[in-house]
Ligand code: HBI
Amino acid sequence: MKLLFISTSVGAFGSGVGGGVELTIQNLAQYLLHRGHRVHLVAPSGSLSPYIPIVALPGALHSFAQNSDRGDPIQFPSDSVVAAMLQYAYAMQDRYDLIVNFAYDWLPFYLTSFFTTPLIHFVSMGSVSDALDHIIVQTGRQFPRRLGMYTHVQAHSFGDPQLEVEILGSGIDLDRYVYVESPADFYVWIGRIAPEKGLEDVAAVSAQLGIEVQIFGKMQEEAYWQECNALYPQAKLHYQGFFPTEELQARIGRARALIMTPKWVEAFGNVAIEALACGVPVISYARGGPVEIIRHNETGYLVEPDNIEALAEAIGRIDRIRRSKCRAQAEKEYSLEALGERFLAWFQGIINGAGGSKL
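Okay, now the structure: that chain only, the form predicted on its own.
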């Protein structure tokens, strides 16, 4: 297959600004290229990848959809990078069998019917905007099977039980993650430093229990980081930075557990499967994608959302989790091959004629 991927429009690919969807694109492309398919990625200027040939285009980056109010109208920068990426895709579409959009933006969905080469969409987040919800649902109704998502809980957030969606999950290159049987005495939290990730709750439980929590991820909002530390001055939070896969897994593998505290509906939670691959149990609020990843009482704990006491109680019994079961779950459910084959089946179905317009 000849495939053109359209990257996220919130930052350069490889910068970490795009969060988990960057990892998904990277891992998926790696598998497809290994299988002999051709994959190109169109992305904002400054984008880098060790695997994927990139067409980098200038243009103004878009703001994060989750940072706007639900009822806000759609707005575009005057020199929109997503418009530039779509213009390129439209001009080059005859060279490809399929165009796969990973940008969580209004314009790609709206333009679906204008392309002759099928334009399909991997939706990387749950519902955050009324206008985006409307165009995503409209696209799904008009073009059955053209929408792919991580999880069922993500799909349900859009409020249309009749919406036809391919549930594709995620996956990682397990060979790049080293299993660690014996942990050290610290915990980890991984994610963009932004309010929807709930870092303040980690600060609260750290202060309450006196535990060390190492923080990994893109420093998106410095003021928010300072606020979390000011609210809980006794917390033992240590910001480590943003690291590529090899360095990240080497640093988190010795953690007693990964703590996840999302304040929104996480579409998936790639950091959860990265932790499991290292043998690290996961403690998460029972909200969003982690609900479909973590096996409660076996590879971690799901606790009542926003309940600090429940979070603390789960941390207190983390040693009951066998780390070997965490790695075994990652190997069974989240391998690179499993990810790639799910996407290939979806792509092949579209190319063979499924997913055309109902109109």
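Just so it is clear, the structure is predicted and the values come from calculations on it, not from any experiment. Residue numbers count along the first chain shown, from 1. What changes on going to the form predicted in complex with 7,8-dihydrobiopterin:
- Comparing the chain between these two forms, the hinge between its two rigid parts falls at Y334, out of the candidates V39, Y334, L248, Y187.
- Think of the chain as two rigid blocks: between these two forms, the small block swings through 15° with respect to the big one.
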The other form holds:
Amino acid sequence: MKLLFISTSVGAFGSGVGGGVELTIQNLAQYLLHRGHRVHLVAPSGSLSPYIPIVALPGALHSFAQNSDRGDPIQFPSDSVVAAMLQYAYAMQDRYDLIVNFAYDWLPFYLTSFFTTPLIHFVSMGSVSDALDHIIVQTGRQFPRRLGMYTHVQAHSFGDPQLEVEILGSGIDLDRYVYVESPADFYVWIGRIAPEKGLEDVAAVSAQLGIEVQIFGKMQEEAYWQECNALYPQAKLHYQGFFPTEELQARIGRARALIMTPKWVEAFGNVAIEALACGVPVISYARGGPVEIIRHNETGYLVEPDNIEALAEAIGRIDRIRRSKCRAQAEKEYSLEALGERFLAWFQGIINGAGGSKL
Ligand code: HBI
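Give me the form predicted in complex with 7,8-dihydrobiopterin now, not the form predicted on its own.
Full assembly next; the chain just shown is listed first.
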């Protein structure tokens, strides 16, 4: 297959600003290239990749869609990099079998019907604004099967039960994660230190049970971090910092469990499959992506959201989970190959003619 990927518009590819979706593009392209497919990535200037051929275009980056208010009208810069990327894709479309958009922006969705080479979309977040919800749902209705997402719960967040979406999950390079059989006596929490991640609940349960919780992730909101510790002075939260994969997995592998306390609907939750890959069970609120990742009582526990008592009770039962099952689930469902084959099946279906316009 000859594939053109359109990158996220919030930052140069490889800068990490695009977060989870950069990881998805990186892992997927790595697998497809390895399988002999051609993948080109059109992305903002300054984008870099060790092995994906990149067409880097000048143009203004977009602001984060999740930072606008739900009712805001669509706005984008006059010299938008998204416009530049779509213009390039349109001009070059005959060279490709398929064009896959990874940008969470209005324009690519709107232009779906203008392309002759099928343009399909991997939607990298749940619902964040009415205007984007509208164009995403409209595109999905007119072109069934042309929307791909991480999870069912993410698809449901757009409010249209009839929306036909390819659910693709996620995947990581398991060779980079070392399985640890016997844990030490600490827990881990991984994520941006920000209110939507619910760190105050981890502080509460640490104070209540007297357990040490090592905290990994970008210190996005220092004031929030201070507030969580001030609320629960007895909590034993030890901030470790933000680490690249090699270092992160080496530090979390010996944890007794990963605790996740999301306050928003995570589209997926890559940290959960990173933990499973190390044999670390996951205890999470039954909210968002983790609901479709954790096998309750097998590879971790799903507890009633925002219920500290339930969280504490699950932590008390953590030794019942067999760590080898955690690694086994990661190998079965979240390897690069599993991810790549799910995407290839989606792509092949579109190339074979499914997903044409319903109008
Ligand atoms: N916002 N406007 C816009 N465009 C994107 O491509 C985008 C975004 N917000 C977040 C984001 N992409 C990615 O970081 C997440 O999907 C992971």
